[in-house]
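A single chain, nothing else alongside it, follows as structure tokens in the form predicted on its own.
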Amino acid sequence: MPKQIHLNLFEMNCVSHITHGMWRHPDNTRERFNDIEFWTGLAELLEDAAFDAMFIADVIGAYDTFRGGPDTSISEGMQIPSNDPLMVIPAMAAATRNLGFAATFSTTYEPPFAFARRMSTLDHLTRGRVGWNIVTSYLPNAARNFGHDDEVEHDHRYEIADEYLEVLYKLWEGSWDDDAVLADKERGIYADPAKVRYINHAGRYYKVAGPHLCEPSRQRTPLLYQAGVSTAGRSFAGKHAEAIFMGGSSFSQVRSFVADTRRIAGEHGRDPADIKFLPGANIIVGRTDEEVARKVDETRRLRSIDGYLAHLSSPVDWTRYDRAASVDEVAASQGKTSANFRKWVPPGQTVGELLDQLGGLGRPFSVFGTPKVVVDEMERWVSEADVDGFNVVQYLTPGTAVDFAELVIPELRRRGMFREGYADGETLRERMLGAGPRLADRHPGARFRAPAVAAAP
């Protein structure tokens, strides 16, 4: 039987998320992101197509490196203004029955206790359809917004995140017993105090007494997404993540990342198959080659070079240089030779080649064609890179989602690669992992279920 894949739509509560300049397209509705109907309508569209979830990105600072300030980001609507991703989920959940929602939240700058309550509340309101995309935040402006002079060092952020997760597991998994809630009207006892406990966590970064303020929700711990391909990110993902949204510079790098992260998961005593890998998918599909060519031309014509350079936090304004100039020579003249800089500016290019690649049209999973062409490439990645599905990038809202629902999903179903509909009432974890609504017994967070681990003194 063909492998059944998972599909998320990649979104953000802003005007220009990741396809910069496209909000200007006459058929785009991105400027309506402040309207609740924008979100409920999109959720209904995804539910009709049986998408697994809407995956909502977030940042907690402005991109203000390019040209020495935030002006380009602001004028482009490039992730500013942006709204809280958690706040739109209840309305979308009310408009749907089965669609899942994965929201981004950072572990670096806000304490875990209040976040634990927000996510438990969402898990109750969605009846177990919520996931959390765990990030550690990387923007210098984000650090300054929360009282720091500069970014917290990269690997240190993951050390903080690891303890953050421990606190959350204690709250979500260990603070309340499964049968703590009695709702006994005759005796006037809602919950049994003997089955609700403090966690009394005292670690290097956090001191949290508990108890958790929410009774157990269907999943308790939301489905855990993670994004990051660094060494520290892979180590963290192998321990904690259940679904990984991933990038990468090439097909071979993605395949290597998947294999290495599954290995790390095994070292933590987990089943490597308990992690689902979902690369970002840049797909432009049409009924004919001519329709595809027209859509690609529109994308190339509308893409904003300034927007992409701002998003990349480029310390060099490449638009000031001749297209024939050597990237290496320009970088050397500007003193930009760090490994971090080289991750997105490979050597040996001209300025023109660098600028032409901006816009997602050259990302590892980028395919533009008719449904058969698109699904052939999806099938190759599933087969040869061992990925489990895709995070579909929106070039046009809601046009990309509409095209995917009308053209790609029928071809996936024809090949037996995608569900015909939902199992009504399933949680997001049950849909993604095929087991129960709770963390797998082999997951490191499951050990905090034992009352002794989170007992009061």
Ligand SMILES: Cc1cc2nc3c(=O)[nH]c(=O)nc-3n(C[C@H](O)[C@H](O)[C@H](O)COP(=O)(O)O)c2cc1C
The other form holds:
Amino acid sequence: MPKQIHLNLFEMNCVSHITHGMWRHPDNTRERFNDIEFWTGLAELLEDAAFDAMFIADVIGAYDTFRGGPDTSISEGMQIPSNDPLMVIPAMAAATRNLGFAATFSTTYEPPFAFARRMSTLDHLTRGRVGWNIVTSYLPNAARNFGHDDEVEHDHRYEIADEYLEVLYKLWEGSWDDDAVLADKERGIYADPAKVRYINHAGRYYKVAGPHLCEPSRQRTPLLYQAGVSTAGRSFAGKHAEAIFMGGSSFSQVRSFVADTRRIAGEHGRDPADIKFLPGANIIVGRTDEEVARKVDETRRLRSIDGYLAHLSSPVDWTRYDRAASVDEVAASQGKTSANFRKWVPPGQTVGELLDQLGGLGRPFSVFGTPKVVVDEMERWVSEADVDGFNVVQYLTPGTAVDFAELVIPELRRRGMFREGYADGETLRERMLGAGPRLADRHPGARFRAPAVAAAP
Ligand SMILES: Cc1cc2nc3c(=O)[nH]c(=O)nc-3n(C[C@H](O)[C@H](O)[C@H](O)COP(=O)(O)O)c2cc1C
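Please give the corresponding structure for the form predicted in complex with this ligand, as opposed to the form predicted on its own shown earlier.
Below is the entire complex, every chain and molecule, led by the chain shown above.
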């Protein structure tokens, strides 16, 4: 029996999320992202295809490093304007029954109490279909929007995040007992005060009394997604994440990341299979090789180099240099060390090579072909890199999802890799992890269930 894969669609509440320049395509509807129908229509399409979830990225600042300001990002619609990811979920939930919604929220700048309430509210309204992508935020401008002069140091952000999660587990898992709500009209008792408690959290970064303001929702803790790749990020993910959304530059990097993070999960007493790994998938599919070639060509033609450079926060404006120039020499002439951008530029490249490889036809998983070619590659990654599914990057909205639903999903089903439909009414956690609606007992968050919280000072 082949492994059953999970499919998310990669979204963001903005015009140009990750395939920059593509919004100009005549069939792309991205500029309608302010309309509620843009979201409900897309959600219906994903539910018809039985996607697991829509995954909604987010940032809380502008990308303003490239060319020394936000102008390029603004003119490209590159993640600015950008609306709140949580607010579109209730409308989509009302238009669907089973699709999940995983939204990004940062642990660095807003304290946890109000966020705990927002997520519980969403988990109630969606009947357990909500996930949270935990990020620590990387933009200097984000720091300046929340009262800081500069970014909180990288590993320090993960330390804060760890305590943030502890507060949330206490609120979500420990503050209310399952049987606290009586809704007893006869006796006039809505909830039993003996079964609801303060959390009295007093840590290094947060002081939160509780009780949690929401009664227990179906999942309590939303399904936890994360995407850390650094040592601190990986260790955080191995401890907390239930689904990991992955970047990475190659098949072998992804394979070793999966193995290493599963090992870390084991060190935290978890079952390594409790984490689902979903690489971002750049897929262009067509019925014939000619159709594929046409779509790839269109994508190359429309891609915006400026948009990608702004997104990468490139410290150098490479478009100003001769294509034959050496990347290392240009960097040195600008007083930049190669280390600034070494993670995305291999040594010895020319400026032309660097610019050509920008552009969303990208990494780590990318395949352009007929359904057979696409699914062969997906199958290889599942069996050889031990990934559990894919987060599908959009070139066109809704064209990419339509193509995927019409061409790729039937081939996945033919090979027994993807279910025919939903188990109606299941929570996102049940669907993604194949177990119950709540955090696994061996998950570190389960330690904060009552009576542990009840015993807190
Ligand atoms: C595929 C992918 C998607 C990401 N989406 C977001 C996002 O929406 N918002 C955000 O602030 N960070 C996002 N990140 C950044 C991660 O949260 C994380 O900071 C990054 O992977 C670097 O890892 P590190 O923090 O361990 O260094 C994303 C990362 C990856 C790989």
